[in-house]
Amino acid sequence: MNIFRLAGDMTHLLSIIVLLLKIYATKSCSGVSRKTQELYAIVFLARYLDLFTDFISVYNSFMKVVFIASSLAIVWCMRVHPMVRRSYDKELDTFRHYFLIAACFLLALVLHEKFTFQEVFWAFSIYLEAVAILPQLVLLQRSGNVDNLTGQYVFFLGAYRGFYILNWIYRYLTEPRFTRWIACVSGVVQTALYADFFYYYFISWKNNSKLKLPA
């Protein structure tokens, strides 16, 4: 494992910790897209089908369990927890995410590295992760103001993917048989979706003002 992969994993983990802190400390999920969280739960469940069949390392298995468990816990809180679910912005979170699921699955059936059950679902998870943030970004644009914890969550989530792009570049330069082109292209698309958010996040940080996204 290289330093970029580790930094990516840690910022990804940090984004989840920030989101869980917001939900459990404030008992509120205001400003958080449940649809994005459901997409991430599907992403991790589809990607880590090999959890009980292919052992790579203790670290690898631990991170897989953490991502699956945390994503399911967040969805459970937003759907079931009596206090948290009352703060859900249902009127703002209207992105039709099932279209993303269908489109990404069809794309995975056509574009994959190997036509096997696990590889198709791996490709599906990569494509879906690339666009899973869209409902969250749309919700933030509609709400206008973004609270600090939600803004930090999205920022760390975007930083995670940025570090993974550096990881792929490093692996391409150092590994003779590195061919994960699906992950590389999808990662670039995913990072590009954060560009507008990063711009306004930087402006907010520079001016020491509240983060606002234009509608």
The other form holds:
Amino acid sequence: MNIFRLAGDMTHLLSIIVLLLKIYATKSCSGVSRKTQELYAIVFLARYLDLFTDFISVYNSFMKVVFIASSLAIVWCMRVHPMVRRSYDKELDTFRHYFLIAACFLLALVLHEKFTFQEVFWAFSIYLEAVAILPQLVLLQRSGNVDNLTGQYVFFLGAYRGFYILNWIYRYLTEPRFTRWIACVSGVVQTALYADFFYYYFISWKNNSKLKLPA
Amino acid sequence: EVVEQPKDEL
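Show the form predicted in complex with its partner chain, please, because up to now only the form predicted alone has appeared in this conversation.
Once more the chain from above appears, this time first in line as the rest of the complex follows.
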């Protein structure tokens, strides 16, 4: 474990806490893409298949359970909870996310570290996470003004993989034969997808104005 | 030869 990866995991945890806070405090999920939440639930379920087979550390297992449980809880809230589901922007959240799932799975069948069930699903989860934010970014562009908590949620979600990139650089420099090309390349693509969001987030923070993404 | 590395990252 290094400081970059710890910062990344804590930022990721913070993004989930901010989203849970927004849904719980406002009893609303307006501005939140359910499709992105569903993609993240699939990402965690596919990535943590080793939860019961490979024990890395208490921290590692604990965080896996937190990520799986929180993503499923959010999807449940947005689909079932009567108050929350009423505020879901169904007509704005129209990204065809099934294509993302199919494309990432096909890519994982071709590009993986080892052709085993667990490794293919791990690669699938890495590719899917890189594009999982797309429905959310499209929804933000369509829904005009973005409430603070939703904006902060997306910001922290984007920042966490940025910390992981620093972690991979650090590990590459300090550990012999450390190679994680699949995770590194996908992580760079994932963080790059947030580039314009980060720009408009910085502008709104600098001008102390409402976060607005151009349509 | 890609050495099998444990998936120790989240």
